[in-house]
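Take a look at this one chain, the form predicted alone, written out in structure tokens.
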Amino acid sequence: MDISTIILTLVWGVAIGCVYILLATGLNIIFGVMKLVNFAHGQLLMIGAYLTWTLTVTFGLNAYLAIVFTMPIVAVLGIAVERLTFRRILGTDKLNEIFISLGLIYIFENVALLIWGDRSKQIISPFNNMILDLSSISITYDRVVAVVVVVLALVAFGLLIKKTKIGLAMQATSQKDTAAQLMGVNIEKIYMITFALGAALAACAGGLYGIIFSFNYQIGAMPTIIGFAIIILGGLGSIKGAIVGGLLYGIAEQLATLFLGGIWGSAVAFALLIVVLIVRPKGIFGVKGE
């Protein structure tokens, strides 16, 4: 085991962690603003992967350009899901949210199965099979581009949250929705925008996932579990926590795969989650008094 292999594994961990970060960030803003637990969020990633694949195959679009078109499509789908399902049960028992999420999982998966079939697919990018050689380290261009895309997406998201009226309204609603409503914020509109934004981030994650890995209609479940693990690891409601948690998870998974074998990747990563929660139950950036 040489140092170059370890460094390469760390780079892979960062690249994969970045995809998880996008999904976890979407989950986190939906939970932070709406206090909604959506276990079907990974199915939006799956739809994003399929739509990106369809645009590249049917219309010959550049895979990364196809992601740009996929994001608003899935955002509109997210608005429909929020208005037709979760809007009706917000503020009621959390079991209602869980059962609606489970129902949506089966609906999305079966619709995807009917449209795209059960064969695994992979999105072919312009950088397919191209390798970036850095001294003794070689990594595919697609993993490097994935990191760049995630960084740009997070910067744009950060500017939206901190520099726009919509972002400030989202922050106010996340802190106290009743007070925000009294100050003139249309919280139903903010809920809709929040869910659409979370869905768009999931679509971007899905496009990148489909470029790096092969996928099928059942891929949504594990990324959702990982996404929730990441936001719990980083701290519920903390975007910074989602970023740090995603990187830690991706690196831990890849290092475990390198040293212990593929079957240990997720096991060691979740063991890290358990250790962190034992030491700090609110997560790395969670607030103790919450």
The other form holds:
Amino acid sequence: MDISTIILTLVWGVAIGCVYILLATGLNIIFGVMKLVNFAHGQLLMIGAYLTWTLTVTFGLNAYLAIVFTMPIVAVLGIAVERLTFRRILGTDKLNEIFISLGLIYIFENVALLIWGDRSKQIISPFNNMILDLSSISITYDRVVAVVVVVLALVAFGLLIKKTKIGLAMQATSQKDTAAQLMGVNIEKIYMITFALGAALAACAGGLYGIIFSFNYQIGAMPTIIGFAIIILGGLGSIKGAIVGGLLYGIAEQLATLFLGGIWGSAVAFALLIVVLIVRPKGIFGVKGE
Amino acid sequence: MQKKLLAIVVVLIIAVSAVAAWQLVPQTSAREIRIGLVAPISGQPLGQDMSRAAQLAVDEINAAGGIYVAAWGAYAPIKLISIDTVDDSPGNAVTPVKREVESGNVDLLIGGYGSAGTLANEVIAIDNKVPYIITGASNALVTRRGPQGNYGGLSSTDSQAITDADGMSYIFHYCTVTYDYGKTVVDFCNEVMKPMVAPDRDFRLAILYRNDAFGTGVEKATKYWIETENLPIMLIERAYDPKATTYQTDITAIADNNPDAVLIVDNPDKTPTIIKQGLNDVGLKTVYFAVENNQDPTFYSLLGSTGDKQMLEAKSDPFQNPSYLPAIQTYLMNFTEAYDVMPGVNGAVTYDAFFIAKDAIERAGTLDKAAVRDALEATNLPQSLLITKTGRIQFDTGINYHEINALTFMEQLTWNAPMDTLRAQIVWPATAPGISNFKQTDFVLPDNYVAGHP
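I've shown you the form predicted alone. Could you give me the structure of the form predicted together with its partner chain?
The next block holds the full complex; its first chain is the one shown before.
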């Protein structure tokens, strides 16, 4: 096995990790600010993929432009979900959150089945089948664009958190919601914005997922599990942790696939998660108490 | 009083006339014939195809009067009992079948999609002696796991082996089996591709397969035929987690072994992704074979122009128009008219199975399960949507127990740019029983094909 094969494997790891980073970041801010565990987050990714597909097929939009339109639509859907379901049980037993999110999984999947049918789909981008050939490494343009989109989305998200009043209010709410409330922060509004942002990031991840992979109404489950693994690995509530966790997960999975075979990829990645939790229970960048 | 008497007489006359008229009209129903469709209806796109095809067959049979049951002296309609196995995992595939079978709600079962789920739920039919025509699962163990099939090569004490010979006799396999998949691919590679790309060395065939009953079944069968026929083919093997979505690293590992062709064993929603990742991401410019369950609209639409000159195994092609078989054209027309979507191959085979069941019940003359089992075993019908090596539908009673010896063939895909669609043409074998001009074109290597090397 030559070095180019290993380099190529690392490239796949980064490319795969990127889409999951976006999903995990959304999950993480929702958990960080609202302390809410939403198992239906992957279904927002699925809806994002379908809406992007619909905009490209029905209106002939460029797939990447369609993602830009999809994000606010899914954000509004996220607001509706937050206001109609999670807001009503926030602060009550955690089991209530879990059962609501499990119920939402079934609702989203069946609505998607009714609207878009049972056949798998894939979003055709303007770069479909175009390959960037770098001597020993070839990679599709769509993968490169996906990495760029994820970096841009994370930079924009980072600026929003660090440089805007809303971002500061989100950070304050994340640290101590009652204190933030006493300082005049409308935490219900912050919860709504947080959920909308998380949903928009999931929609962006969904659009990119649908360009790279085929998808159907059932694709939400696995990315959610991986998303949770990534944020636990990186540290609950930490955006930096989600990025590092996503890359580590993707690279560990692909290296295990290369050296041990495809059936070991996920097993080794999740074993890494267990090892990290044993050595550092709060995750790599986690804050004590999360 | 007279009026009252007159009214009674009139009522009596009407009643007697009604009874007489009912006697004159051929009776259509003593009771319904309850056929259970075992399919992942809510959990797998291919299950929907099976469900639609089953409903189409039932509607056609019932519209023609139903099934004649001699013991009743009457025609009876079929009542379709949908048995939804959700995602068809062994955990979900058993309970729904158990519920319907043990409550006595089904006379016969048709369907069975995934091999793992079907191997689990057929045990219910075996234990309760209910005839079960399996139309989806391709693992040969489905009918060979009993004494008649020499336990499929397993020990009789193996957990998968069934020692109840009588129970096993209720299971019938109306579809291709993994041994057919393996044989078709290795024979095609040896007869057609090897002389073109590797005349002076062993042909290098890679197999990339799901690590489940379906994938390992095809892998074992492929290896079996290479060894049994002593073919000059070197097999490069690679398994992956069925839940995986990315395959570049596995394909990269395969590419390191310089294959002449790659056989992919997965379903229509995954196989196109694997081919695309192989050709575009990894840059492995070779011939990719998709196994026959990919004969589905999803496969064609997801693969798109990337599929140009790639290969698809087939047991039936419901998309050809004009077709190599008139029956397929009729099925395609009726299916699209009924559902406004294109049919897939699993549905086509399931559709056939209802007519096989009808024929068996009519010959048995009763719904007695042992009699229906005997009639199924004696089936001798002309081939329908699925073509066979003899041109007839007959269930084997030898070592290939209760299989129908399906003829699996090879199609090459061509991208039709003006029509913006992928089309398939038969390239191998040259002939098939009862079909003139079976082979439609010659196999050609893809434009950018790079042959493997040791």
